[in-house]
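Only one chain is shown below, in structure tokens, and it's the form predicted alone.
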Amino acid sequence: MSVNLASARVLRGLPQAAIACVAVVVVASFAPADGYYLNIFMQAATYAIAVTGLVIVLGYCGQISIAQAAFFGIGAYGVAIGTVDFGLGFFPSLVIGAAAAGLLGLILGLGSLRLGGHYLAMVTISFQQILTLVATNWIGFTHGPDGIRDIPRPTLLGFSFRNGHAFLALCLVTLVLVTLCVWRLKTGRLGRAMQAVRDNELAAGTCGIDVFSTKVIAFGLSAVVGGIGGGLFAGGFQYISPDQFSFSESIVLLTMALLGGVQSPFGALVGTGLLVILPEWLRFLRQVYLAVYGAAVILIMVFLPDGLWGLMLERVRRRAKPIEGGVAPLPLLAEHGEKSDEIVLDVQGIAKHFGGLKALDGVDLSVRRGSVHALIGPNGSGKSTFINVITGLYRPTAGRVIFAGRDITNSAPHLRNRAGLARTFQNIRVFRGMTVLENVMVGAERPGNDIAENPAAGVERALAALDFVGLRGDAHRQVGALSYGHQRYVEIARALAASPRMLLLDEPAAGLNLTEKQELGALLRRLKGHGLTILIIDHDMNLVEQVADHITVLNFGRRIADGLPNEVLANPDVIAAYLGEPRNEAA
């Protein structure tokens, strides 16, 4: 059933793409064959392709790039130099230009994406400026400030695109195909991984996503799409020069993306059309049209932070209907396991020092299969540091972590997740730019999972996880619209959808009211009945007593007690750690 559903989605998309391509060809046939208005349409079409590329890196992945005009220019110079200087065909030159842009995008990503925020913006600005200087001064290769003229338009299978109508149709068809591909990317596994990285890198890594590689791929794809737009721009105007791909043009492309809605390729179309065509519509205002145009842009950016397309999309989401139909339950619900003596997680002498502070100091801990193991201790005892070391967010100063018989001490967070280690966070880390269903699908699609390569099965697994936590009816809601307690359940559902070997819960009851804590306790007891191995950290002793088979107590980074719940909770050292040393009344 899952394979048929996935095939049906692909088949439904093919007629839509064909209809869109036919429509834009018809529109192009009514456009002026040459002159000023043809140039306006040509600029809008080619710029929209470049802006769509910017949607990938900025809108999907959340990485600031102010160098899209540079990749646009690389594609343009690839076509111009390939056809004029080397006598290559237009399409081979277009492929070379796009590939060169993609390669430089990957290199820029590899060299700079360990940075973030304004540091990354500065690196991309520097790259943009360097490319402009190279295009201006490398006269023997780029022809310098004079630019390259008489760039030929292509012929394909005997059909000539030298006519203005024909080449505009080519640009529009390419724009449609690129837009559909980028839209499909967003709804696919890679697109969801990019959005997860955008919203929360730490949570993305612990969901099995290789954060660094995802960023680099986003930069490379964005550059390739920008190069395609630039190559078509060169053929459309048949002349290019360095000033057409300057820093100011990168700002224009960025503004187009932000105005239309940077998180959607359709927003890129809206923003590009607005910035290219709106000034032409306002020319009847004569001297004041630029002021009116600027004011309109400012008002849209201030009052519509998600862009014009974001406004329309929000109205569509409000009308979304709940997903109906049954799905297979989570695989773990088909299992019935009792706790055993087999050790799933073996922590040996783990230490973590922050300068002179010993947050963990030689902690040993063993978690047995099918058990619920509680790690407790007063505030500042090192509990969250411990779970961050186990999941790879911190590298230990000393010690070893053995999971399922494998040493994972130096493994990255995404590799630990792929090995079957899933977690939630003390401070909720959901992907706020995504729906509830998309959040849980990120967990279901972790590499190494049995359904990672099957989108339809990923939907079913995510819905099954939401069924388990009681949030199926909220599947299409933005996760940020849920209550605090329900967002915690989304985190748990996301972890369960990955079919983990072991689940680590970092203070899951924090911030919940009494009713929500009771529901959480019931949910954990259900998981326990199906043999899932759980390590839980929490301050709520009532919850711990309800679900724990074994308790370990930390204080000042050291283990002070370990054993059965009734023994540990009656231990004088544990009581003293929570309540303080008993006072000497005689003194």
Contents of the next structure:
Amino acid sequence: MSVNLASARVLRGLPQAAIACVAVVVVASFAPADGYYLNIFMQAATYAIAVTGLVIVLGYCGQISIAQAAFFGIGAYGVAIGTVDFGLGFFPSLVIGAAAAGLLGLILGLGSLRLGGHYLAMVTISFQQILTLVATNWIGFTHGPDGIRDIPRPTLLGFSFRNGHAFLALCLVTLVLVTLCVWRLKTGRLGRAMQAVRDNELAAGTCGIDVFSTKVIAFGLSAVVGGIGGGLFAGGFQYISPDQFSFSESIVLLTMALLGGVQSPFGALVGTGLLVILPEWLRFLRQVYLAVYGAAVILIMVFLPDGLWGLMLERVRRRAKPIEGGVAPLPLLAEHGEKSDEIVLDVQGIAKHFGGLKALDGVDLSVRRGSVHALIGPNGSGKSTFINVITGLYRPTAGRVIFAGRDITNSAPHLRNRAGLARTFQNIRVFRGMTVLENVMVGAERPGNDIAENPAAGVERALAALDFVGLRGDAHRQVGALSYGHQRYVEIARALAASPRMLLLDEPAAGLNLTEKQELGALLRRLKGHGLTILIIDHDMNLVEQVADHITVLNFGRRIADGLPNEVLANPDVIAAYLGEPRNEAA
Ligand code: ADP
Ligand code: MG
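Here we have the form predicted alone; I need the corresponding form predicted in complex with adenosine-5'-diphosphate (ADP).
Entire complex below, previous chain first.
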């Protein structure tokens, strides 16, 4: 089923790909015969492939890699050494080079386990430098600073690519195919997972995404694509040397990606084209050429943070139409609903200490299936910490968490989500770079879900969830364009789209105005009506009284009351600790 779907998706892109390939072959054969221009085209095409690789790791996954020239170089050396020294064919050498690049990319990606941001960027720079040192000094294998010359071009099925135009056509066709694949990646499940990791790692993890492997895969894919570009570069110029793959080339590739717009492979094309051609155009300026070139790049980057392609995309987006037609209702709780005495979540003696601060100190809590359980307490009493421990963002200092009969105390956040725990955050954590629909699809696609492998069903499920919270009409808007309250609804829809066994809401009413609070109350009552098991934290006693079947009260990290709402709210300890005077105000 999933295989058929995958092939159907590839087939859908085929006509466009075929047309684009024919077009570039025509362009290639009409390219000026002059070797100078041919070389410029060749450089632009092979660089653009490498830059497209950067789109995956930096644009989609948000990981800075300043080593793309190294992967480009590995692909180039693969072809050069394979053909010249080992007498292999061009294409087998290309495959070996790209695979070697991919493997090293995966290894570099492993660095992202412990490092993020600037530190990871520095590791990629070191990697780049090491590769340059190896290429320069391991003379027996790489031919050292002299480089490798007379790299042969291939023949395939009797057709020769020896001629410059033919080889350029090969590069352009590869570029088209790579662009298409990377573009498709963006709208698929893996690409969405990468973008979720980019926009909010914590939230991505709690949506069932294995953050670490997603990053490692992004590094690997990016390196493979870089290697393919480099292999073709070696065939195109028939001579390579270490200085062509140095740190400064990595910066050039990075600039190309940022200039064109790193979010899209089309941006990579624009950026590469511009940065290869611009210096040629500006040559007439002689001495000041570099200054003008640098200034132009800086200006574009400052004023167009999403790159040139981002600017064009913004116009297209504004014209997107809402999706028409009905969807099946959200299959919210078919299997998990219905109230019963079964305990879904059983938390035993949970403690969480931050240094000397006991944010949680031996808290017990059990939630019954189909009930709405409220967790209340003054600010700083440990409520958010409690949810963070349950969803795996914090490791508890002591205690156990049993969910649906399984001990999940030490499971990673994404595995807890896959087991059926979904949550929202006190401080909204939506995926800002994505549309409302894409945000919710990330939730719908959690592995292990009945629809995880089926993209069409993912859209359906996400739309159903949006329908449920009343945001169906906003599906195609950027999530950042919504009001604060509606962004909260997007988070709730994202959590619901996974058809969770249990929903954890951390202060869903925080920051909402009165009307929005009333809407939220109605939404919660509807969820309750469906029989979803909910653990809700809130300050708003009105809201809690409307929906709660059971209340637990925390104070200074300890449980001070637990029971039915009317008992708990009448408890003198609770009134003293939390409600006090404001009780009247809330009523
Ligand atoms: P609540 O959600 O009930 O308002 P929290 O769970 O956010 O309270 O915080 C409980 C206590 O734990 C507070 O004193 C807070 O400062 C502390 N705390 C929470 N998270 C951390 C952290 N990551 N590091 C250190 N202290 C923390
Ligand atoms: Mg809190």
